[in-house]
Structures are given as C-alpha cells and as structure tokens.
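First comes one chain, alone, set out as structure tokens in the form predicted alone.
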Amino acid sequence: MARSPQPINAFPVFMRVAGRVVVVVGEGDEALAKARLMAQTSAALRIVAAQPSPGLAAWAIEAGVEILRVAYEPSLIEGAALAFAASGDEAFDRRIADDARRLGVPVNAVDRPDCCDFFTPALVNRAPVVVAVGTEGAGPVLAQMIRARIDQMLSPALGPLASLAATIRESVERLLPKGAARRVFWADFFAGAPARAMEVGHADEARAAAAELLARRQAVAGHVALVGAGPGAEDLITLRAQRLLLQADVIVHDALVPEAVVALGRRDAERIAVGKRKGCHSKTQSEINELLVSLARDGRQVVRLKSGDPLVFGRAGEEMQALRDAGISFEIVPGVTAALAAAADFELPLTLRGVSSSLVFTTGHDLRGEALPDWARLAISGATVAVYMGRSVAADVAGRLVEAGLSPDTAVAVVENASLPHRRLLHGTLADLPSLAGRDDLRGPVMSIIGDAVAGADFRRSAPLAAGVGPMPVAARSPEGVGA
C-alpha cells in the first residue's frame, strides 16, 4: 500500500460570518492583525481593547470598526461566531481562550496553537473565490510564502468571473444534465471567451459570451482514458494521469492501484473496483470491457486506472479492442512501469555501456512450455531481464535460463512495493533466485531484475535473498558513464 498521507489535525472549512458578530480582544499590534484579517469579511466586527495602541485607535477609524475602551469580561464574547484572544500576555489569553470554550465561541490564541480551536489561514482573497493555506499553527510564515506563489497564479478577475458564474447556476443546473456535459460547460466558461472578456474587464461581454455558451450546448460522448496509475507512489502518476482523473465521473481501477493514487479523483466520482490479484479475481476481462464499453455509452467520461503503464502486462490490448469494435472513443496514458521503479529504487542501470544494450520485459509465466522464448536467447547474450510477477515461477525462470546457458552467478536484484516507502530490496545471484518463491514474507508485488548490468546496483540497503548470501560489492561505475 502507499504511504498514508500525515492525519489532518485542524479540518478546513469555511464558516458564514455574514452579519455575525467577531470579536478581537486585545490593545496592540496582534490585536489589529487579527482585525484586519476579519475585516475583509462581513462580520460584525468587535474589538475589545481597554487602552487601545495608537495604530489600533487610528486603523478602527479609518475601517469604521467600533472599539469598546472597557476591561475585558466574558459577556462581552458570549454568543459570537468566532473569538481572537489577542493580548499579547500569555496568561490574559488563556482565560480567553477558557472563557470562550465554556461559552460554545471557536477560539485563537494569538501565537499559542494549544489553546486555539481554530487557526487562521494565510488568504488568497478572489471574493468569492477565496484560497486557504494553513500549517495548524506549525509554520505561519510558511503558509505566507505558499500564498504568495497562489496569489501570483490567479487573475485579479476571478473574483468577477465567478460571481458571474453564480448568477447563471441555475440555468446550467436547469439546462445541462449533471455530469460530464456540466463540468465541460464550466471548463468552457472559467477557460473560454466569457473568462477572457473578464480578464480586459468586459463584464457585459463576459455575460454575452457565457449565454452564447449555454445557447449552443450538446451531449457529451462518453470517452474512455486507460490511465497508468505507476508503481505505487502517487507523485509518480503523470500530470495528464492527474487531470483526466479530476474531469472523470467514473474511475475503474485494479486491485493493485493505491487508495492514495484513486483519492486524486474528484471525491464525487464513482469508484469501481475491478481488481485482479493472483487467485481472486472480482471481474473477468470480459465483463470488463463490457462495463467500459456500457459506462461511454452512457456518457460518461471513464478513467481505467491500471497499475504501472496499461500497455505492460495491463490487457489493455483487449480494452482498446472491444472500446474499438463498440465505436467508443478512447486514449492511453503511460505511466511508470515497476521495472523502472525497481531499478531506481536499486540504483539500478538497466542498459550498461559495454555490458548490456537492451532490455526485456516479462512475465516468466512462457518459460513453462517446452520451447525456449525469444527472451531467454537474449538473456544470454547480455540482455538485461526484468521479470514481472515471478514469485511463484522463480525456480522456473532460474532453471530454465541456467540450462540454456546463463551463469549462475549473474547478479539478481528483487525488489517488493517498488516505489513505496516500505519497499524491500533483496540481492542474490540466479542461483538464489528459486529461493523467492519460498519466501511467505513476501506478500506485495515483486519484480526480479537479472544480468550483468544488474552489478552496477548500490546494494548497501539490500538483504541477501538466500541464507548464506553475502552483501554484494558495490560496482565502480564506468568514467564513461552508464547508458546506451
């Protein structure tokens, strides 16, 4: 499995303030950081502030905030949607902070995370599009720099586009079914000509633009995209991978697939899980490519998300086959096959100047029949061999080559959960290999890599895969370099 993302402590939301009342309590500089923070809201707007500074005194003028010159009391924050505890004094906002929580008001201490209910975020303000980044009190300043890189990135004009966009939902709601033909209208309206009549400040363009939008709309076809969803590790599943799983309404993933690479879908998308692992099988590929084919007859745009890259040991061939022979449109996006990810996590070259030149990919599972594959000839001849799903044929494939003629000394590296950070990397020779198919304690997938250019590897965080293995010398690399 992928590394579970670190808990949420503080969940973001965003509260309605309209009209409710805030109050700030506090007399100096913290005080009207919060005040000015607050004030680009709707809320009623207090400040408590006994002797408030002369900058505080200056700025509620200018904002028209009122501020009560009394000592602080409890009553004085009962009832309000949100408190700040901002004195400055330790001591003072803790009794804030206890205050609030006996009376039901969410509270922030100013600089004291434990006693805060809520934090504030760092904002990037497009009213009605607002961005929030917080740090749960752990990194203001950090949050300050991330909202700097987001603030450069929105045009000023999106606040106007999306207020435009809310006085049209109803229509669209109205006049496009839910689904597909509704997230290709809004893409239509936030990237087409109604935002560019926005962006030069044509609002009655921008509104022409956005009816003659809705005026020509049409049904969607349903589309079918086979994603590679990569080894295991969600940051490397490619940026094209990311955005089709955002527009998909239905994702159809194997067993193998992640939670955290499925999660990069939109949280409405259906999730069908269509996985296949050895010995359990919950469809058969036919009933597979009748439900690719039924789901984009239904319009609906599908993400097929296989591990690795779908054209690796993925069926894909058979999908594209029966997505073909329907009339369904469909389109393959590569992802990171598990060899590749094997050898970086092994440091691996699988091409070696002067050793090795090419490079096979395979099951293992051919080797069982009489003849010798094409494969095996050129794992003699120096090619590197990466074997895919070759626990339980390991003592085939390592027979089968050491009888047609390949060393049993050629090195061996084996690698569970490529790419992910419990990964288990173990180092041998070929006649090590029959020992994998032993090891019960291997229970994630398990790429085997064989050949001269395997020496190359860095196995100073590998296992010997076989009792009485030594570690392996870490090969000196060529001045010339690795690569063909």
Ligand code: SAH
Contents of the next structure:
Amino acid sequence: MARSPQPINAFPVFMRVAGRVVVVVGEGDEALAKARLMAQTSAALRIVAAQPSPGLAAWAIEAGVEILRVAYEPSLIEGAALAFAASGDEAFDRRIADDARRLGVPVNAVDRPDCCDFFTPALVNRAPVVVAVGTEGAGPVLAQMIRARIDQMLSPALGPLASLAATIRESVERLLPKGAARRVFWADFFAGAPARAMEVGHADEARAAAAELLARRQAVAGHVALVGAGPGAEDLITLRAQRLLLQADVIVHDALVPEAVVALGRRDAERIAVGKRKGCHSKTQSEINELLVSLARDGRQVVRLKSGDPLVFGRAGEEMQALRDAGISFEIVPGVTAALAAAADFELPLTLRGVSSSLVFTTGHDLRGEALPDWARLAISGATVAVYMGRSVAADVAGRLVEAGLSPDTAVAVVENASLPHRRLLHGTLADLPSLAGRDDLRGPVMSIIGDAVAGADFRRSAPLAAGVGPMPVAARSPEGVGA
Ligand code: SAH
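Form predicted together with this ligand structure, per the form predicted alone context:
Shown next: the complete complex, the earlier chain at its head.
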C-alpha cells in the first residue's frame, strides 16, 4: 500500500575513514563494541583508556590495536574523522561530546542519542559492498534482525566479486557505450559465469570469464515492454514488472500511474509522462506510438507503464501494431486491472455460484446508439458488469440497463482510488448510479460494479451512493462527453 514515508532524521552516508584517525574513548564493554566495529575499517584506530578492562586489553592485543593508556584530554580527538564517547559514564561522555563538537569532530556517545551527531548502523560487510541498517536508535534488535536476513541473502563471494568489478570498470566504460549495453554486461557479470567462478573461490577463472564476456559484447537492440502497473498500490505490481522497471532506460507512463510506482524504476532512468487523463491529454495516441518506436530504434530499453492491465482499455492494441509495423521487439506484462482491485476492496465476489457466472469489462461509452450492446444483454442474463471510465456516462449506463429490463434495485458498488489508502467505497442500486456524474467530491479514478453478485459484498465500510447529492431520475442522461 502506498504510504508516504516519514522524513529521515539521520541520513545514511558512507564516510571515507581510510588512514584517518578514529578515536574511541572508554575502558569497558561499550568501548570494546565500538572498537570492534571500527576495526573492520582501514581507519587508524586510537583507543584512549587509562585503565582498560581485561576484555578490552585482551581484544586489543589480538587485534593488533594499540591502547593509549593515558587520561583523556580534548587534544586526543582533535582532527579525528570520528570520535566515540564510550566511557559508560554519562557526565564524562557528555564532556567528550561537547569537546568533539567544539573541535568539529562528529561524535557518537554510546546510548545517548541526544549527544550523537551520527549513529552506527548494523552492518553486513562484504567490503567493498556494505549494507548498513539504521533505525535512528528506535530498534537495535530490529536492526540486527534485518541485518541477519540480508546477511543470509548475500554470498560471501560478493566482496571479491565487487573488487574484481572495480578493477575492470574502466575497461568496461571504454569498450561499452553507456546505457543498456553496459547494464547488460554488469548484469551478466554479477549473475553469470564470473559470479559462479568466484562463488567457488576461483578468482582467476572469474577474471577470465569477465574478459570473455567483455569480448563478446554486442550492440543491444531496443525493446519495449508494455507493462501493467496495477491499480495504484505499489505492491500490487508483478515481480516481472518490477524487474523490467529496474532494467529500463526510459519509462513512459500514464498520468494514472502513481509516482510511487514509477519510482520503482532506476533513479537515472528517463521518465516521460504522456498524460492521458480526462482533460489533460498531453500527447496524442499516435505521438505516443511514434515515441515508443523512436526510443526503441535508439537502442533504448523502454517500459511503457500503464495503469491496471495494459490490454484492458489501455490502447495497447495501437501501440503493439505500431511496434510490429516498425519491426521492434516487444512484450506484454499483465497487471491487476482496476475491476479486480475494486472487487477486492469491497470483498465482492465477481462470480457467485448460482448468481453470476460471467464478468463483463465495459466502458459504457458504447451506449449512445440505439442498439443495445451485447454486454447489456449479458447483464440482464446475470453477468457482473465492471464499468471503466464510467463516471460521466453513469446515467446512460443506468438508464439503458433499466430500459432493457434490469431491475432498478440491482446492486451497485463504486470504488474511487481502488487499492490506495485514500480509497472510497460507495454502494447503492442502479437507481442511484446516475448521481455519480454529479459528484464533484470524487476526484480519483472510479470503478462501478453492477450485478446481483454485488449483493455479496461487505458494505460495512462503504457509504450510500445516493447520500451525496440524492438520486437523479434514472432516465436523465448525462450531458457530458466521453471521459473518465
Ligand atoms: N488499463 C486500466 C484501465 C484504464 S482506463 C486497468 O486495467 O485498470 C481508466 C479507468 O480505469 C478509470 O477511468 C477508472 O474507471 C479505472 N481505474 C483505474 N485505476 C483505478 C483505481 N485505482 N480505482 C478505480 N478505478 C480505476
């Protein structure tokens, strides 16, 4: 579900400590813990402890770290990259923290968050790859649990593999153009033969496999994926969609796809919003078709991100035709269509044994002519009808269905912003449906579901549809044109 994250109070950065002095002041367990942490780095560790505990002293001998057996004084932290106040004594730690601040040295006072300029994360160390987990002090145990899970996920060979990557990075950048070609190379490097060789400890083989991979480099052809983004919640997207988003050079998205979903793409991917919301068509369909073709011809990996499922009222037919005509490779990734998300929000069975055994996806925009479309006949014979873009034509839909013989008492469920935290659920009957067109309070996309199966939904969290403006006569036709 889309949640707006809280602001971060302690921003994670990776600080260069190689060769710089890092001071730990303290004699006991607190000092030992911080010294251990910093001993994983290439910093020059300075432990200040006039009378180190036996534990600290023994560790220092084993780790080859020298302890300065002198009384603390501020000059000992001057110029340090980082300082730790780890004496275990509150007043003393505060004094060290004050000194550090005065000297411009970032300080961490153990267990005294208010005195800390920085916090130490829980670390997964596969140097040069390091994962740092922080909770701003809210849950050290939680941080350790997360650390343990990530630790299991990452092979011990990751460190050497990443080091190898660093040594060949320059050649790769020289030989492969920026963009898809390089990304494909690195994906193969980190998941293919070099990774497998490193996994079993064969660093030379890994290097040879990387060289071979580089020699085999090929120009990468452009490709377009028409991807369903789902109804809006960023965790209702498929794993395949997520993977393609991470590989895309360009993301071409509709206005209905929320920022949180587009943001699943790489940060450096180009994003092109092509509008397509009622009243703000920023590009015509043929402009979009041409855009997709020209991006792919430039060798780009394109994700065309559409709300819901791309093949349901998504104009994918035209885009696929344009890509086929241009000889561009493409694929379709299905998504959760709005009707399914709305039904889920309502706990509404779209098919119900003995009541409804078919399901219609329609827009209602085909109701203007004299002839009754086939789907209306299906509704009368018991199908559940999901109406997309149906707000402005709500009166037409209701009027024609009643004219055709559907009872005005037939149940209707309406969901605005299905799947999103600010969704709204409304319920009523076909006789109430026309009121939808006049409801200015509904700003988001709206899905209406009509049929006897709707009666099986959970109405405890929904408001009456007619309550807003009162029911309009069913025969009244909406004056509005085509739109959502
Ligand atoms: N391809 C999309 C539909 C695009 S048409 C899909 O498969 O869902 C746009 C219409 O879809 C909107 O007018 C609205 O009727 C419906 N819709 C899309 N997202 C919705 C949502 N989160 N809640 C309710 N309706 C939605």
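Positions refer to the first chain, counted from 1. Worth saying up front: this structure is predicted, and the values here are computed from it rather than measured. Heads up, when I say rigid core I mean the largest set of C-alphas that superpose within 1.5 Å between the two forms.
(Q) Could you check, with the core superposed, whether the Cα atom of residue 334 shifts 2 Å or more between these two forms? (A) After core superposition, the C-alpha of residue 334 moves less than 2 Å between these two forms.
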